[in-house]
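Given as C-alpha cells, the chain that follows is alone and in the form predicted alone.
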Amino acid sequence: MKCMVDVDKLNKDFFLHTQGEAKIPVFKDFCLKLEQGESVALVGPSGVGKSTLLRLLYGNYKTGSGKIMVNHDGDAVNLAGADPHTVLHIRKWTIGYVSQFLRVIPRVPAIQVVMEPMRVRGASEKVSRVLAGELLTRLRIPKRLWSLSPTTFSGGEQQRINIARGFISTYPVMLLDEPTASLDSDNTESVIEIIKEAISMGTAIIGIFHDEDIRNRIGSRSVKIQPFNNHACSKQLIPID
C-alpha cells in the first residue's frame, strides 16, 4: 500500500501571548503513517488535540519541530516545512477537509458553495453545478434551499453543505472533523455511503467521530490520543486492538 501520511516525531506548543507567554504543549514526538485507502478514527476525550492534529495535517497550524510528509503528485513533500503556495496547492489537489463549522462568504449561493472546489480545479459550470446537485439531493437539502446563502440554514443544513462541498471532487487524503455531528439517522447513513465509497475508491480517511458504532463502520482502525505524561500534558498515539 502507498504511505499518503507519515507523521514523524511531531511536537507543538500553544503559547498564551497575552497571559506571560504561558505555554501549553500539545504533542510530543508524535507519529503517524497513513496509507491508501486506509481509514483511521482518532479517539479520546474532548481537549486532548484531536482536531489539532487535523489542524496540523492542513497547514492551518504551524509545527513546533518534526515532519509531515504528505504523498503530493508523486512526490514526498514536507507541509511542515512548505511554503504557503504548496500548501495551497496541496490543499488542492491531495488533501481535503470537512471541519464542525461552515465558514463562507455571506450571500453566495448554497450550490455555488458546493461547487467552488471543482471550479478552482478548472471544471466547467456545467459539470460542477451537476455534481453538486446530485450530492445536495443524496444529502436532503430540498432544491428550493440551493440559491439561498447557506449562512441562514439551520446547523444541520449547514454541516451538509459542508459535506457536499468536502466531496464534491476526488481527494487522495480526506480529514474529516466529526461530519455526522448534530445530523439525524437518515443523514448520518447518507453521509457514512459517501465516505466509505471515497474509501473504497483508495482515499485516505482521518476522522474524528464520537459515535462509536460509526467509528467502527468507517475506520480500518482506531487510535486513542491520550495523555502522555501528567506534568508535560504532551499526548501520544496509541493503536487500540
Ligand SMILES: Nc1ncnc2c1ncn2[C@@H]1O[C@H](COP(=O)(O)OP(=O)(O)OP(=O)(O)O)[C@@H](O)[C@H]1O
Second form
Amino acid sequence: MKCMVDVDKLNKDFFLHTQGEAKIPVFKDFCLKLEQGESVALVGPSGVGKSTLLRLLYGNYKTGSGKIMVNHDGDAVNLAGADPHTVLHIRKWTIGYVSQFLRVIPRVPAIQVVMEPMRVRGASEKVSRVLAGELLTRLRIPKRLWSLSPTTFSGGEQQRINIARGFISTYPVMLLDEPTASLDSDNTESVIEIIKEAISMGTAIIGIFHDEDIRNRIGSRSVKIQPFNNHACSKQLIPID
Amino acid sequence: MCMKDSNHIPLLKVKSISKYYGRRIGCRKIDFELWPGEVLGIVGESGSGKTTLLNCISGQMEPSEGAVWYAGNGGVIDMCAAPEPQRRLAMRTEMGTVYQNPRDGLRMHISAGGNIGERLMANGLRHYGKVRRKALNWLEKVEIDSERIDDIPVTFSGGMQQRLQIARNLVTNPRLVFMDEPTSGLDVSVQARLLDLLKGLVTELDLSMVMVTHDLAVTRLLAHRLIVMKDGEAVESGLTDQVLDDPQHPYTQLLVSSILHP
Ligand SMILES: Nc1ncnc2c1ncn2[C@@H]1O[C@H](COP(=O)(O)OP(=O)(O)OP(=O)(O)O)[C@@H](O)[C@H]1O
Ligand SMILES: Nc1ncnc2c1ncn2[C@@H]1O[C@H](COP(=O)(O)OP(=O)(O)OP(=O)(O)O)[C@@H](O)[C@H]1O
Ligand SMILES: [Mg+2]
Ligand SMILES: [Mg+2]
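The form predicted in complex with this ligand is what I want next, because the block you gave corresponds to the form predicted alone; please supply it.
Let's see the whole complex now, leading with the same chain.
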C-alpha cells in the first residue's frame, strides 16, 4: 500500500501573545500514517485537537516542529514548513478539505463556489458547471438557489455547498471536519455515499465524525487523540478495536 | 489528471530590499517570491513601509540595497540595475500600477476612451478603430456604460474612476499589476464589486498582483499570500489563511484580533 500522509513527531502549541502570553499545548510527538484508500476517524473529547490536526495537515495552521510528509504526485513533500507556493500546489492537486463551516464569499453564486476547485485545475466552465449541477442535485440543493450567494443559506445548505465544493475534484487525500453535523438523515445518507465512492476510487480520508454509526459505515479505523496534560508524557495513538 | 503546471519559475524575486530616507527606515531587508497567477497582499499600520516597498519593487523608486529579479517576456532582468530603456519597456508593456488616488493614475482631462487607449498606442497600436473597439470592450469588462467613452474622468464617481484605472492598466495584458490601497476610498458595496472584478480578472488573465491594503478581509478574498509589515520590517509572511487563522507574531495577533471576521 502506498503511504499518502506520514505525520512524524508533530508538535503544536498556540501562544496567545495578546492574552498574557498564554500557551496552549495541543500536540506533542504525535504520529499518524495514512495509506491510500484508507479512512481514519479522529476521536477524542471536545477541544482535544481534532480540528487542529486537520488544519495542520492542510497547512492552515503552522506546525511547531515535526514532519508532515505528503505523497504529492509521487514526491514525498514535507508540508510542515513548505513555502506557500508548494502548499497551494498540494491543495490544488493532492489534499482536499471540507471545513466544518463554509466561509462564504459575498456575491459569488453557490454554483460558482462549487465549480472553483475544478476551474483552478483548468477545467472548462461548461464541464465544471455540469459536474457541479450533478453534485448539487444529489445533495438536494434546489435549482433556484444555485445562482444565489450562499451568504443567506441555512447552516445545512451551506454545509452541503461546502461538501459539493470539496468533492467536485478528486483528491488523493481528503480531510473532513464533521461533514454531516448539520444535515438531516436523507442528506447524511447522500454524503456517506459520496465519501464511500471517493474511498473506492482510492482517496484516503481523515475525518471527524461524531456519530459512531457513520464511522462504521464509512469503514474507518478510529484513532483516539488523548487529552494533553503536562503530567502525561505524550499524546499517543490508541487504536480502537 | 495533470499536476504539472506550466509555471516553473517565480515571476518576481525580491532579495533583501531596503530603502532608507536619510537615517529614517522606509523598509528593511524584505524578501519574497511571487509566482505567476499569485496575489500577494502587503498589510501593516500607517508608516510601516508598504508604499515604500511597493515603489521599490515596481521600479518607481530606487532601493538603497537589494535586488528585484523580474522574469519577463524578454528574460530575467534586475529591475534595480537593468539599463533604463530595458526597465522602462518591461514596465510599460508587462506591468501596471493602480494608485490609491485615481488622479495619480488617470489623465483627468482626456476622455475615458483616451485613457484606456493611451498605453495601447504607446505600445504601437495605431489603428484608431481597433483602439476604440478595445477601449469599449474594457469599459464593458469593468462595468462602465459604453456611452461614457467620450466623457472625461472628472465627471466619474470614485468607484468608476478606480475601475477606469484598472481598465487603463489591464488593456495591454500586463503580467504583473501593483496596487496601493485600490479600494480604500470607496464605500463598501462599490468596494465589493471592485474586488469581485479583480478576482475574476486575476483568474481569467492569469495575472500576478502585489496589493497594499489595510483591510484584512480584502486580503482573505484576494491574496494567496501575505506580508505583515511593522516599522519597515516584515514581521510575518506566509499563506493568507495561515497568517490570519494562526498568526505567530504578537503584532499580527493584535491586528487579527482587532477585527471581527478577517
Ligand atoms: N487558531 C487558534 N488559536 C489559538 N488556539 C486555538 C486555535 N485553534 C484551536 N485552538 C485551541 O486548540 C485546542 C484544540 O482545538 P480544536 O478545535 O482542534 O478541538 P477539537 O478536538 O476539534 O474540538 P471539538 O470537538 O469541540 O470541535 C483548543 O484548546 C483550542 O482552543
Ligand atoms: N519621501 C520620503 N522622505 C522621507 N521619509 C519618507 C518618505 N516617504 C516615506 N517616508 C517615511 O518612510 C516610512 C514608511 O512610509 P510609507 O509611505 O512606505 O508607509 P505606508 O506603510 O505606505 O503608510 P500608509 O499606510 O500611511 O500609506 C514612514 O516613516 C514615512 O514617514
Ligand atoms: Mg473540531
Ligand atoms: Mg502608503
